[in-house]
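Starting off, we have a lone chain in the form predicted on its own, written out as structure tokens.
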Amino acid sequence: MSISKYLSDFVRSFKITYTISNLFNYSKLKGNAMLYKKYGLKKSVISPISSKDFKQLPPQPQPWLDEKSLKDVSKAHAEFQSFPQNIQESIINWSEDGYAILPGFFAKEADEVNRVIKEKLKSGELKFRYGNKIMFALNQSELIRRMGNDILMTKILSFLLGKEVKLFQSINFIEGSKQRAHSDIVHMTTYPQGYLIAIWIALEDIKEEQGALFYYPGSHKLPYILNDEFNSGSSYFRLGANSYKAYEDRIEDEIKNKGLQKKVLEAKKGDVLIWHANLLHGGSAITKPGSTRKSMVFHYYADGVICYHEITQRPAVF
């Protein structure tokens, strides 16, 4: 690791960080005034923020499909009967599963979105980040912005949460990530919990030796692994050296003492996987060399709750 890093890391380190990152950014977090005062929630909008913030807090009803089977009430549901025949068919197994496949939802448009990330990352206006992530390419290209923020595709969303969804950020692939199995909902928090909707993007046909996407049936439903549920390593100033890691162990003891069976998403140019804020997620090893495996993210949180990230305990910046 060179000196630049580790004292990156060493400063990162500190909670303190992160709430002078949030002064800098007041503006934007202003707003969340407003939601921690109709939460009861008695803190600054600069402050960490993370789960243990909200226990004291009365019980908050969860996306309503976490609590009612779509199946049972597809038929008398004037929304659901709305959309178009594949899209129910696709989206009817939604309260069980966790998951949703829309085959060739943006067929139309792969190709162009990766000309696009092509040539900005050739121009120097989109940089990887974190090892192989393209953050917020959204901010530079119109298309991926109109893609992110699709009328059908937000509809298809805010009716699965319950709420109309806004577009937090877009994550672009060239080659498969190689993340263990996780939950979003460790990145991207709410309160009430439940209230993030995300959907993955196939911009190349794509088979398992590429690193292929892979998911858990039916795990949206186990509890919320949250920062009281895994040997964090943090504590009142500063946050764990591993404490992501610790919290990845954790959802492979998950995984083994449930039982859980793994799916791998081998999917088409433009099909789309429609995910659960907790569907437990990964990608696979890559086993061909020199592979790609092209895809673009979008998340979305639902309006009118808190965002924030529970392992750093920052509060999301829109």
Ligand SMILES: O=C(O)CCC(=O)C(=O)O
The other form holds:
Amino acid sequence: MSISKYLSDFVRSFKITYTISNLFNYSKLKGNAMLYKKYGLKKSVISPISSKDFKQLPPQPQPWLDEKSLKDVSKAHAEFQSFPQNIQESIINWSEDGYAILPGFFAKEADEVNRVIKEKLKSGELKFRYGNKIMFALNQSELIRRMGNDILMTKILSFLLGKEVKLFQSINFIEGSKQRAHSDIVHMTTYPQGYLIAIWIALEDIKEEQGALFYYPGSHKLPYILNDEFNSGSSYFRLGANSYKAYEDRIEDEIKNKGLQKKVLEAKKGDVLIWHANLLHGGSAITKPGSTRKSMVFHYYADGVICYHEITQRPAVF
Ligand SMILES: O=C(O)CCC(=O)C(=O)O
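Starting from the form predicted on its own above, please write out the structure of the form predicted in complex with the ligand.
Zooming out: every chain and molecule, the one shown earlier first.
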């Protein structure tokens, strides 16, 4: 590890560092005061925040399709009936599976996204972060922003969550992420719980050997695993140095104990997979060295809920 990376990790391990950063982002966070009041959370919008803060608050309803099955309500649901037939077929098992595949949804846009990403990496406007991730390319590309706010996609996601969604971030990959199984709620968390949804887009045809996306159908129904459920090593002042590894180990145990069955997504260019906030997923090993796995993820939070990052105990900044 380089000295600068070591120093940056060290500084970021102190919660006060995030509090100072929140202070700089005060104009973006001050709107949270209304949400904190709405849900009875008594704390400053610049303070660290985690699931511990919500323990004393009354339980809130989960997203509607966690409580009932879309299959049971679809026939009588006008909005569901207004979706094109192919979309209806793709999302009908959402409540049971926790994911939906929309073949070729962004097939027309994929090549142009690849061109834009390549050009912006070359010019230095975009850079890799956290290893192999290109974060927030949507801030640099009208096309990516447009895709993230695609009207039909936004309608589908809002329908599935039962609340309007707002685009939070994009992540682009050139190679497979090789990320171990996880659920997004440990990174992007909400109160009430479960109000995050994400889409993954294949930007080229992808075979397993390229480090394809994998996921565990039905795993979204497992209890949410938040900081209290693993040894995060965090204290009043600091975040635990190995909290993410401890989390991933905990998830690996959960998968073994519950005997969950993995599926690997061999995708065609433009295919979209929508995943539930709590669906376990990750990136397969790359068994064909040097292969690419061009893909893009959009994460969306629901409107009107408290949005934060459980593992780093920070409020989400839009
Ligand atoms: O693309 C992948 O391999 C995983 C991405 C992911 O897990 C995420 O963005 O939450």
